[in-house]
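Let's start with one chain on its own, the form predicted on its own, as structure tokens.
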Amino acid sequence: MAEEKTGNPEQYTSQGILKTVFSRLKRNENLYLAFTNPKVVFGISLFSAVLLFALLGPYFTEYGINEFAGIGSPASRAAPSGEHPFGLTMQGYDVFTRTVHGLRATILVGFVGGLIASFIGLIIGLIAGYRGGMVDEFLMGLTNVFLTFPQLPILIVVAAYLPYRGIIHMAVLVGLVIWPWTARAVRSQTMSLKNEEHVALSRISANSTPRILIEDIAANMFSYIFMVFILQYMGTIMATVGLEFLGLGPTRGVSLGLVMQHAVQSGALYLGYWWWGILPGLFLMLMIFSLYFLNTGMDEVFNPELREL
């Protein structure tokens, strides 16, 4: 004889599932506040939509990045249509194809560069804030040296002398330059946390310094580190787009900044090819917009003074 199913049948309905999810989220206050904050939800939804477009977009085009797709001149023939939803360039390249591939590259650049900058800043900030003394002075002196030199001119000079510039090369270059403010911010947080009771208990227990930094300090500022990564993500994207507008973009491949730079260089707006630069720029704006809302919402979640009553 089959065993009877136990439990409330309502828990298997959509409403019951939502109640179960929210009840579990409430156990973690910050997580619950994050998923009920309108700005966080809007930011995640918008960025997810842009990411989904970048991942699935190439499957909806039959053209390559540098493949001739149709007559690109005059502008009336190259305007957006059913066959070419984002129109064509003057040279006859499909703008939709270049936009989706460029968006993929830009998202990758932001992730890699933001990760590198956040990691360097996190390590230097943790060590400087925890050790103090001469170690702190040396690391902060090094950080101040990087802060003294203007970042954009350094990026321009280094990028101009690189024999080959790939997508990853651009991300690494920017990530190695924009980390200093993260180091200073993490140092301040570390100095306030190292005097907490649980950190003192770890010292008494003879835990190693790396373990204390990771488990007792970094783990307790995870939300702050996540917000720092979002800002570094945006900073990397804006820095690489700036380089691309100056003609120092990837020597191979395509990115959103490179697509817009080609449009500006060709005088697309003056000649009536408004879609060439505006549509790729729209996706760049949406991505930055989503990250801004996500960061603002996370700040409200993890900063009690900013939480709405």
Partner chain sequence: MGKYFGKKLIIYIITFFIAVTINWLAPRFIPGDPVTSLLAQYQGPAAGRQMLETRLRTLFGLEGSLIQQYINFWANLLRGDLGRSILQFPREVSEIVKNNIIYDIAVLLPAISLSWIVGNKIGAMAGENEKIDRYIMPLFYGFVSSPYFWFAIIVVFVFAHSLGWFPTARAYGAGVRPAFTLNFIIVFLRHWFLPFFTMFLVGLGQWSIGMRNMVIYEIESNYANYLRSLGARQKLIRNYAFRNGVLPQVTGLAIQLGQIVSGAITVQVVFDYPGLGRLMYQAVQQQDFFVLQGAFLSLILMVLAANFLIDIIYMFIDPRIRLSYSEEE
The other form holds:
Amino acid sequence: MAEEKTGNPEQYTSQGILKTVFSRLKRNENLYLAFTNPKVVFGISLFSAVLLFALLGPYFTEYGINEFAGIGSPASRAAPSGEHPFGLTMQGYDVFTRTVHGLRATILVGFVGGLIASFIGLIIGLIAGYRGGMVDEFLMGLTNVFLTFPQLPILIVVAAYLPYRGIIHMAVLVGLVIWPWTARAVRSQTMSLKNEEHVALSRISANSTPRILIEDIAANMFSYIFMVFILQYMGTIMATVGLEFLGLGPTRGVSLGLVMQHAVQSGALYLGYWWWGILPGLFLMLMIFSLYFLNTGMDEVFNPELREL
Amino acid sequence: MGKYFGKKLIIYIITFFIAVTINWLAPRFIPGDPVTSLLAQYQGPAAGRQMLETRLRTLFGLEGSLIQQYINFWANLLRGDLGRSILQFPREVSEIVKNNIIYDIAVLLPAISLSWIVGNKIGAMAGENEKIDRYIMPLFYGFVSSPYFWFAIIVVFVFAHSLGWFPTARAYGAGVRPAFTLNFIIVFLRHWFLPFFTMFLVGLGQWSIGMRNMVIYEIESNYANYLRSLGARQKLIRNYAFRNGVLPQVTGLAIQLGQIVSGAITVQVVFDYPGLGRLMYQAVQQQDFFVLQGAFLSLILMVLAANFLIDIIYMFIDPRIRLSYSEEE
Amino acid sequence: MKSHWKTWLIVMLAVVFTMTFAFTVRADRADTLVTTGAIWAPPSNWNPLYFAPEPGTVGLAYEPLFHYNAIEGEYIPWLAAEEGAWIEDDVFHVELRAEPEWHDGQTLTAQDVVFTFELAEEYNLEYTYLWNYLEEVTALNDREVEFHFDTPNYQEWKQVLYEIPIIPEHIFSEIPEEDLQTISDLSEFAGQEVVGSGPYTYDDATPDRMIWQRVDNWWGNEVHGEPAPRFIEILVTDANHIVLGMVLQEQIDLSNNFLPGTPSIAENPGYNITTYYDGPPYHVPDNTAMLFFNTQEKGLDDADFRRAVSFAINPEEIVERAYEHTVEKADPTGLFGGWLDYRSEDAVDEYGFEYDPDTAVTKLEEAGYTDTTGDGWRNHPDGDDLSYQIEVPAGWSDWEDSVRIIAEQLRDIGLNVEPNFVDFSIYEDNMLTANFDMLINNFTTGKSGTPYTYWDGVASDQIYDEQATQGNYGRYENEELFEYIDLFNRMPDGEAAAYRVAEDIQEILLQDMPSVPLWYNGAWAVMSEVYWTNWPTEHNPTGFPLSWGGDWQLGTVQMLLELEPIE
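Can I get the form predicted in complex with the partner chain as well, since the one above is the form predicted on its own?
Time for the whole complex; same chain goes first.
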């Protein structure tokens, strides 16, 4: 576009920059719509805020996760203060420090687990949907079997048998269990895409199957895959936090679920430590909450019928 | 229709077979041996330990080769014999499981079905009424964004601890015996309410969000626009949208059931309320592998049975399945 | 049709709400004592010969010859008429009371006592080891029993007197050998679950509770007094925080859980809560928490190193941070309660330890543990890297916090030590098979009538099997010490020689430090004044408020006799 080349002074003002960004985005209609959908904007802003909080938070605390930051016993209950913005636990740990470190770990778990689950689900869904026939029957049969299994019990059993659990172990474990849902969703998308003209064309040009799957099918469901990933990210986090509450969390390191479990175990709410009982969970909730908004908004963007025009 | 039925049945049988096999394998993979760990508490002489060990191994069906144990496991299973608990020795696992299933039926069945029905209603309303959508849905997003256990803890804190309306935990209080008396029923209901309520609220959020999206799809769809252009009343369109939107919700129920039941584990733990999920969790903690097997298997059986039921219902309410499969026949 | 379910729903909710609010159900429990913390899995066994019968089986249902008040350190003749006597060096004489009778009306005689002991001679029972030094048990008449020994283990015998319940011969003689230890109750042989002689009998057991019912015509009513609660309901509990919620709702009379926030609850008059002591440590000590070193490992096999570690740990910080002052730091000897009689001042003066990181550093330097590689961590004298882990079960939050603190303190003096949390089953397996560096444990240091059990627990000589279940998990080997402990066991109380041997034992333990006594884990007891009063406290030392298995005859039954209902 012409205005990009001319040295329009407006482009250096913040408004001008935004304008340029939007004009660029306009070329990609979907992205433009995404960034103007209020739900998406709200979701992304809130999620970014939580993410930033997790990333920067550790730089604003002088304490370690398990470092004694003051006296926290009920007699001298330390409510949030300037020095300890989120107060102290009964044992004298700084809740802010634990929350930000825990949040970091939990976000990492979500990404790793979400990626694994999305990846497995994507591969199985693509192959099943594209190949059809016996392959489809077999893969979907398998998927359905796993889908009906209650996940948490499987995770409990497996987690209990791991002699040693790190944060990444947990993520991989959960990711390996929660993929079936993705496979099913991707398969049905693939089925509807594979009969489209450009796929047929690609097939006639004797392109290899993996290439068709990646370039012609997966690439065209990118937005869909992204939404699936978000769901799996949330799923991983919820499953891990549940496990952590049951005492099957990482035996090493910290995570938000462990921080919450510790609060529950110590009867934080009963004993009046609302900051300890509520705040860590609140951040987890806000993060998931923002992603629900993001997903609903994206749903509206990518399914034109839903656009509130 | 028979073909649809047959295909589903095969899947169910395979699932069951895999479940049983995993179930049998799992305890045998753990490092350590259940009998040895049980006997760690034994302080007596070696000869006495030896005698105890032999006796316990026979009673637990742990002697013989692995293949033989596997076959025995199936044979016993088909006779309804799930073995004996290690920790609650010599109680039978089937009895323990039965004691817990009652509570699952009492809490989960009404919580899931009511939340599904009410959730669909509210979701449909939100789908076409912007005000409801704006004010109620964020609340529901909040419900589903909280981990079950955290939500449960807050419910306990507010309704049981602070307001004191309900007891904090357990199926019935101290000093009360199960009996068909008004007193017991009241005590039971008071204890039952919060676990039910928690599961209900979480489910409510989930189903209404799903239904809201479905209804928006439907109302904005081509057939709805077509109906509208024909001058059909909004109510008619709404009815069509609801009916079409409910179908995926039925499938959703089938898919989600296992997850809901397992999510209930943490709620049961918070309320110290009996149920298969909690039984399983305790069995893991206490290394009671036979109870673990029995509870896990029953949980899967329960989910499979409910799925099967939903499949049948689906067959009747979805005309497409009825048509496509009857044409083929 | 459509509004049908709505109506139903509304009606149902309305019913639930009116029911729950219209009636304030104050459960019919004025005559029930509700306790928690004793049972952690559904109750299933009431056989006193089983190795883990339900709490109350011994003490409430089956009775030993003596009770032992663990707080006062005194023996109470129970089935016995008076204190037993060593009428000769190797003959112990017990006279039974005239009153005791079994729940089925038969008289409890000297023959039952003989049967109880001879059963272990004939079959392999948990107390069969007694026959290593027991020679013969004879009934002189219906009331008098004599125990003849080869070489009497005087100390151990003191524990036997209150630990072994007397069982009815006319019933147990019917049970076939292979079922003796595994059978869960007597219904098959006697038509009722329990045929004991105690003040309570089996009433009901569901997966979430165990109910004992008072025997109204108990033989002891005139002799010992009548217990007030008609029912004792022991609730099976899953987690301490759940119990905390129930305690705050005034649902529990006696909680023997480790409740977080005990000081703030106890000191808040709104909750009607009593604890044994009004202030810290609130609870009576129950056992000593020890830090065991795996003495088969490089570095940890060095007594100088172990001693240095003992100077580097500050138990006061653990007491404050992990326990809110509900425990007290341990004496260097690890002894408490009645055992203190044998505490050697000289041994402690000479070889005792106290928190002093400077001394710890000096000792490490002297022994050659210096940082030779310059990475900030001390190395072995030969230059090898030194790093250890301290293990505790995952989820035992007080212990988790404690080892975090210990690791921190050891890291402060340059020792690369990290906490390690593993699931309990793995922890237990590692502990019994000596597959660890350091760990915290208290399973073999519980209160008893003789310090012998403590010394045997920290330095047992049963360490040569694959599993060491009798304590001394670090497999510390010292023939001299083993001999002293055995020698002490064979000495009657009050002899000057016994004190000398006790001093030798304490000196060796302090010098070699195979394990460090850290703090006294409490007999957690939070008592509610809502339904019952006259609880045992420091001002009213009438018993021991502890409903754990094996503790009922250590003062808890006395508590029952003194309890008074609140009208």
